[in-house]
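Encoded as structure tokens, the following chain is the form predicted on its own, with no partner shown.
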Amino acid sequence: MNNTIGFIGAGNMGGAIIKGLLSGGTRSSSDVIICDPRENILQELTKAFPGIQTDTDNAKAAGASILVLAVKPQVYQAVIQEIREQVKPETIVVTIAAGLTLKKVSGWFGEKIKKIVRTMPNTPALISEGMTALCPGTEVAEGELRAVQDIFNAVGKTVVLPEHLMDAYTSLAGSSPAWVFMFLEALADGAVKDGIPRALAYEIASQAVIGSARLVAQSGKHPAVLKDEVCSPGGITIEAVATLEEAGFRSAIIRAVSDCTAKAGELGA
């Protein structure tokens, strides 16, 4: 079989993907397939990466040996209906919809297409910094899934999971960085409030939360003992510390995880 990528939907996810792909050297442009109706984005593709293929026709990825489905899950039945006839059964399939199961997908195949991967990756690919999630389905071999991680490991850090787990990993890592940057917008107000430049208090809140994230991924301390080396006792952090708990800071966290799993588990029943 052949060694080409194809990918139906080049928007901001598909785009960053494919951007990582090729910027980072994991494959040749002559390798890859990009189908998408918009022919703007495809000429700036080209443009940027000599070589590949476009075609605003999504059938003509049908025949890549992996193929990623980047569109929204609410047209994921209406595009494979489309190109399950061109999609050959050795194919290797991926999805980054929230919500659709292996066998959803699998359905709307016909059931021809068995080696299909679930993957749920998340904004900060846009920068090279996602955090993607593979579940393979039964008839991918581990030489397959390593193919197909090797495409988002381009893109970030990526793990491996059992289908039950995924609607979880959807709210842990694919919709936690819209609360993240909600809790630097209201860092910022705070600050602005306190007199800071509003892009002096973007620039200054993101920079400690990226530092903070790196500290808690880099020392293996439990971020608890990290937090606890911040507040000195009778301190000013512990003060912020008791006032966030008191707004149940960190269970509206937790009910705002739970929250969309539930949802993340609606959408694919």
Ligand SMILES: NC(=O)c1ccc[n+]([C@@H]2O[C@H](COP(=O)([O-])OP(=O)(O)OC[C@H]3O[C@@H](n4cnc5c(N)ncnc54)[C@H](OP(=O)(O)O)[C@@H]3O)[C@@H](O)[C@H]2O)c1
The other form holds:
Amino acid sequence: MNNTIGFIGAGNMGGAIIKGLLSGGTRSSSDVIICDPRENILQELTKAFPGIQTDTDNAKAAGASILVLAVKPQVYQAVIQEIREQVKPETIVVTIAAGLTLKKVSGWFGEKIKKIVRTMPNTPALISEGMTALCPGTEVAEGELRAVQDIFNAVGKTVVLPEHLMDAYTSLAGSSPAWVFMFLEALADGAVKDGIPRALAYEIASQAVIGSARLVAQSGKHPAVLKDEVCSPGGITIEAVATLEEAGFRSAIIRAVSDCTAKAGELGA
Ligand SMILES: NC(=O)c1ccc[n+]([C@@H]2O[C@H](COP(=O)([O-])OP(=O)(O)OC[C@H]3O[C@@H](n4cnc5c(N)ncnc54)[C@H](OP(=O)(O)O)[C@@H]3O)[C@@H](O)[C@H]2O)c1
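Same protein, the form predicted in complex with this ligand this time rather than the form predicted on its own?
Below is the whole assembly, all chains and molecules, this chain first.
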């Protein structure tokens, strides 16, 4: 088996993984084959990473030893139908689509492909701060899983999860960046209302969120303890905590996570 990684789809997510993988030097350009219908994307990638192979014909990536399918979920079935005769049984197929189960993808390959790793990355992978969950099919060997994990470790952190947790994970880390961006926008809106210039408000809000997230990750303290440490008795922060509780801040987020998980489950049904 060769040592190549093929990508079918080089949009937001596929592009982020490719860029992280090649800029970090984890893989050499000549190991990577990228297929996408958009010639401008392929040209940009070739300019950034001379030596990669690109094509608009998906069959060119189908012979890679690891094949990452990075198209929209609704396009998976058609792409698999198009390439399934060229994909070898020993190929490790990697999916990144919300809701698509290992069983469904294996079925689309006509049960011929057994080595499938279902993954869920997120867009902070663009700046190598991604979070990816991996769920290997039963026939994926430990070393093969490690090879796939190395791809995603190049663009952030990884965790291996059983498949029944993948929908909840998709909500927690795949979709949650959108809600964090909403929070940042709202935080900045509040500051702009109080007179802080817009650009400065985003800069400050982003750093406050980055710092708070790092504090949770690095201190090992419960988020509620860290919250308590910011709230002085009779102070200004607890005033706003009460406002947020009154508006259903935490319960809205809990409901959003559950709705998102349920929707991911519907996609896989
Ligand atoms: N974006 C996220 O936050 C995120 C997070 C986690 C996982 N994902 C998953 O990542 C996957 C890709 O999402 P995305 O946001 O990267 O989408 P995207 O930006 O639209 O990228 C998909 C790329 O695939 C191309 N494409 C379409 N049909 C194709 C075909 N038949 N063969 C080869 N390439 C084809 C598209 O070209 P055209 O534009 O010309 O159609 C586009 O360049 C999805 O399954 C999604 O669930 C996304």
